[in-house]
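As structure tokens, one chain now follows by itself in the form predicted alone.
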Amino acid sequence: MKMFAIFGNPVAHSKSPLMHNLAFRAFGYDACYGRYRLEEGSALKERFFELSLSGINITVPHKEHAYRACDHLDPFAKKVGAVNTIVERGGALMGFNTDAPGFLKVLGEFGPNRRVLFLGAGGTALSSAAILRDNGYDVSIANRSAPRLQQFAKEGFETLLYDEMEGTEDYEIVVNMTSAGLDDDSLPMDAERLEKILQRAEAAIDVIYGKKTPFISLAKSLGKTVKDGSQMLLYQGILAFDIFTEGRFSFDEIERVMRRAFIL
């Protein structure tokens, strides 16, 4: 039996084990998927081999460590500098990024060529910004502090500090790319400024799933179309499963099974 897992901290809330195990069972694939709370991202590679895993997904806060742990990278993962899926191939670790293609599919439901604002400048934001721009979206990135914005500026994205925003900027879709609201009732930025930004937007997306975050609650109170991170999780999970099983099943086949994880 092949063993897969998700590495993160926290990780107990993750639906990934349910999604993947439903699919393994449905397809009769001899594998199991679990959770592993990884305290130190620098130990990722060591733990991978200690646990005799065939592949992993990586969630916050270890995605940058995941990138550095890989011996080889898929061309897109190498381009965007972010990894959330790793498989063992010939004793080496091969890294992929399924977050960004999954997020692109979510944004596609709002129509093409939209103006998007990301709140937060982590690895998921960088890979998602890159794939959105490649597909005709206008993406800006805002963050609390300047250092994390440097890479985005280097790549030619508009960057902003929260404290410098007036709330009069026009963005059609506002995305919370931070963990604000995951374990508490915080917002990604101060409420007054965020409310002004959301008032001018059409829709709001939070990458957090499984709870009604303060960000989603605020956007909904303003009458905006809202989405949590469930669809992004689903789509990136389908793409990761495809990598884990080496393309044996179609996207639609995997989707039909994995969707059950969100109604159980």
Ligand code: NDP
Given for the second form:
Amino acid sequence: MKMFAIFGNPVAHSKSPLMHNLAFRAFGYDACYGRYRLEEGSALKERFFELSLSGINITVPHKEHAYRACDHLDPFAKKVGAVNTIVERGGALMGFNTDAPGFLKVLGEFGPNRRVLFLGAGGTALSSAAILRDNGYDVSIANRSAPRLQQFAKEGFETLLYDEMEGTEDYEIVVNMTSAGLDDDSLPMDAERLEKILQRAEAAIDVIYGKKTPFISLAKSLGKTVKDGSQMLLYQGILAFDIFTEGRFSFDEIERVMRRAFIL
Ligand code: NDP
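Got the form predicted alone; any chance of the form predicted together with the ligand too?
Entire complex below, previous chain first.
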């Protein structure tokens, strides 16, 4: 039996074991998926082999360690510098990024070539911005502080500091890519400015899942179409499952069985 797991800290809340185990069982694939609270990111590779794993997903705060732990990288993971899926191949670790293609698929439902504003400039924003731009979206990045914006500016994205925004800029889709609202009840930026930005937008997406964040509540109160991060989670999981099982099952087949994790 092949063993897979999610590495993170904390991991107790993760839906990934349920998602993958439902799919392994539905397909009669001889594997199971657990969770492992990894305290030291630098020990990732050692733990992977000690636990005799075939593959892992990696969640906060270890995605950068995951990137560094890989012996080989898929071209997209290499380009964006972030890894959330690793498999063992011939004794070496091969890294992939399925978060960004998962997010691209979520945005696809809003139609092509949209003007998108990201609030937040972390690793998820960086990989998602790259894939959106490659697929024809116009992406601007806003953040509360300057340092993380530098990388985006270097890559040629429009970057803005919250304090410099007037709320009169036009974006069709506004995305909360920060962790504001994850463990607290905070908005990613001050309510007044955010309200102005959302007023002019069509839809709001939060990458946080499993709770109604203040960002989603505000957008909803303004009558906007809203979406939380559960669909992104589902899609990144389907793409990771496809890697774990080496392309044996179609996206739609995997989606049908994994979706059940969100009603259980
Ligand atoms: P990072 O830690 O790399 O980036 C965090 C970003 O959020 C930074 O821009 C930071 O600003 C900003 N930020 C943090 N706290 C606040 C706050 N209170 N107010 C305003 N800005 C804040 O995080 P990741 O990119 O790894 O993850 C971002 C989010 O995406 C997380 O909530 C994570 O759970 C979620 N996620 C969801 C997935 C899904 O499948 N649904 C998949 C992957 C991630 P600064 O630079 O100023 O510090």
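The term rigid core refers to the maximal set of C-alpha atoms that superpose within 1.5 Å between the two forms. Residue numbers count along the first chain shown, from 1. These numbers were taken from a predicted model, which means no experiment stands behind them.
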Self-check item: between the two forms, C-alpha offset at residue 52 (rigid core aligned, Å)
Solution: 2.4
